[in-house]
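Have a look below at one chain only, the form predicted on its own, in C-alpha cells format.
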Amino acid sequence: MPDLPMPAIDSGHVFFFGLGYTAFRLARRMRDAGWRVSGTVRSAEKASALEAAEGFAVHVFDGTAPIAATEPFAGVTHLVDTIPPRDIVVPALERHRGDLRACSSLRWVGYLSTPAVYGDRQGGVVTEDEPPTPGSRRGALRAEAERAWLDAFSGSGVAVQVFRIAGIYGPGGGRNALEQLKAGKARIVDKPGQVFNRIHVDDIGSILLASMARPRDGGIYNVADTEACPPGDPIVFAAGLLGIDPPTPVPFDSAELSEMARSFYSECKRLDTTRLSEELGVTLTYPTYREGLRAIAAGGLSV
C-alpha cells in the first residue's frame, strides 16, 4: 500500500457492508490508522480468512437474512455500503434499518453508487446538482437506493453521503490495463465519441476519508479522475509502459460484450468533480490514468 494522505479525523469503528475490492483497501488503511474495522462478506469461508489475515470482525451477509451476530453495530461510528441493488434494492436497510437507526454511536454513512443514475448525456459534462435521469434499469435501481439511504436517517444526527463512482481501476485482481494486457485479456472497443471517467481505488478511499472529516448530510459527490477519455487510451498507454503493441481495436457493433459492459457503452458523459476539491479539499493522488498506471507498474502489478 502506498503512502497515502490521511485527514485529521479521530479514529472510530467503521463498518463495511460488502468488503470487496474497494472497501478492503480502505479497511486496511483505516485499520493501520488505528480504526476498529468490521464488515460483511457473502460466505463463511471468506469471513474466516479475512478475520485471520487482517484482524477485521467479519460477518456473513448475503441480503437474504439479517446478520446472525448479536449487536453487530455496537460502537459503530461510520458505515460504508458498497452492495449493489439486486433482488433487494438496499439489503442493509431491508434487514437492519431499525438496528442502524437505534445505533447511538453512528454519525456518518456513505453509499457507493454509480454515474449510471445520470443516464446518457451524449458526452456532456454532468454535475451533482443535476437530477438523476437514469436510462437503464441498473441506473434506476441505483437512484432508488440513493434515495433510500438519504431518507433513512431523516431527523437524526447521522450525516448520509452518496458517492457516484466512475470506472474503478487499481492494483491486483486484474483491475487494470497492465494486468489485462499481460493476461491477454485487454481489448479496445472502438465506439467513436465514447468517453469514460475512471478513478483509482485508493483515491476513492481518500475521498471517503475526506468526507468523514467534513461530513455534510445529503452530500452527493462525483468520484472520478480529471480526464474523461476514450476507452482505448489507457490500454494504449499501458502497452507503452510494457513495451508491447496494443490490441487491434474492435468496432463496437461487432464486439462481443456482456450485458453490463454494453450498458456502459450505451451512455456517454463527463463527470464534473469540482465539489471534491472545493468542498472536501481533495487533491487526487492519481488525477489521470497515466499517474495511476505508472504507479501500478512501479509497484510490480500487485497489491
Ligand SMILES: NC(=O)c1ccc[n+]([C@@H]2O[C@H](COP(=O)([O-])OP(=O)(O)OC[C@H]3O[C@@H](n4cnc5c(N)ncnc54)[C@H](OP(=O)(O)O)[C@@H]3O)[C@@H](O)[C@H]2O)c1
Second form
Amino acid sequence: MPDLPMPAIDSGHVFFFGLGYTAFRLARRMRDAGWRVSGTVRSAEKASALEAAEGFAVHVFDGTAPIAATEPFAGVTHLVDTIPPRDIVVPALERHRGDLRACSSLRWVGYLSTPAVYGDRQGGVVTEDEPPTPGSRRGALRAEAERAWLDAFSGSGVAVQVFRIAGIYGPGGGRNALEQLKAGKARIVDKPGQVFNRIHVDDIGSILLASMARPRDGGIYNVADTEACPPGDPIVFAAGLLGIDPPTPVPFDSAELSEMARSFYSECKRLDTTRLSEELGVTLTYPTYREGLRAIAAGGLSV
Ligand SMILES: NC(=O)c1ccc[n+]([C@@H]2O[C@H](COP(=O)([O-])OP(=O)(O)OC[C@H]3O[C@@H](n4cnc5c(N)ncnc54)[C@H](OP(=O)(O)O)[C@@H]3O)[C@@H](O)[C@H]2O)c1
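Switch over from the form predicted on its own to the form predicted in complex with the named molecule, please.
Entire complex below, previous chain first.
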C-alpha cells in the first residue's frame, strides 16, 4: 500500500457523527497521528466493540434522542458529519445544535454530502460554483443538509466545509469490485452514455485532512477521481486482475435496481476537481480506479 499523506496540523480532538466506513478509516489514521478520536454509531454493541478495539470514545446516537453522555463535545476541535439525511435532515444539528455552538474549542466542521445536489447534467462537467439543482428527493435533502451546516455557525469562528463525494470504494466491507466479483455480487448495468466518478476511501481522508490544514468557511469541494467512466469499466478491470471473466452486462431497462440505484442511474455528470489540487494542494494517491483496485488486490482481499 502506498504511504498516505498526513499534513502538518496540530493534533486535536476529532468527533465523527457516524463512525462508518469512511470515518473509521480516517479515525484510525488520525489516532495514529496523535489525535483524540470520538464519535457515534447506532448500536451499543458496535460502540463497545469499537471502544475496546480502537481506543475511540464511542457514543450511541441514532438521531431520535441526544447523546446520553454529559458534554460529549468537551475539547472537540474538529467535527465530521457522515450521517445521511432521512426523516431528520441533519440529526447532529437537530439534537445538538446548541451544544455545538457552545463548544468553544471547535474550529473546523466537515459535512460529507453527495453530487446528487447537482441533479442530472447529461454528462456535462460540473463545478462547485454552480448552484444546486437537485432532481431527486435524495438530492434535495442533501442540498438542505448542506445549507443547514453552512448556516449553523454563522458569526462564530468555526469554519464549515462541504464535501460532495463520488462513488466510494476501498478495501474491505465488500466496497470494491474485486470483493464483489469474488462474492458473485458484481453486476454491470449497461446504460449507453452513462458515466460517473469514484473516489478511494483513503483519498477522501487525505482531502479532509488537507482541508483541516487549510480551513475555508463556506468551502465546497467536489471529491472525485480524475476519470468519470462507465459503471462497468472497473468491474471489467477487476475481473482482469483476478483472471476471471466479467459478468454479462444487463441492459438498464431490464435491470432489477433499488430505488436508490435507479435514482443514481437517472443522473449523469462529470465532477470537476480543480479545487482539490489548486486550493487544497491535494494529489490523489489513487487518481483512477486502476491504481485503487491494483492496491486493493496487492493488499489481499478480506473475503
Ligand atoms: N457510498 C457511496 O458511494 C457514497 C457516495 C457519496 C456520498 N456518500 C455519503 O458519504 C457519507 C459516508 O459514506 P460511508 O459509505 O462511509 O457511510 P456509512 O459506512 O454508511 O456510515 C454512515 C454512518 O452514519 C451512521 N448513521 C446512518 N444513519 C444514521 C442515523 N439515522 N442516525 C445516526 N447515525 C446514522 C451509521 O451508523 P452505524 O455505524 O451504526 O451503521 C454510520 O456510522 C454518507 O453520508 C454517505 O451517504 C456515500
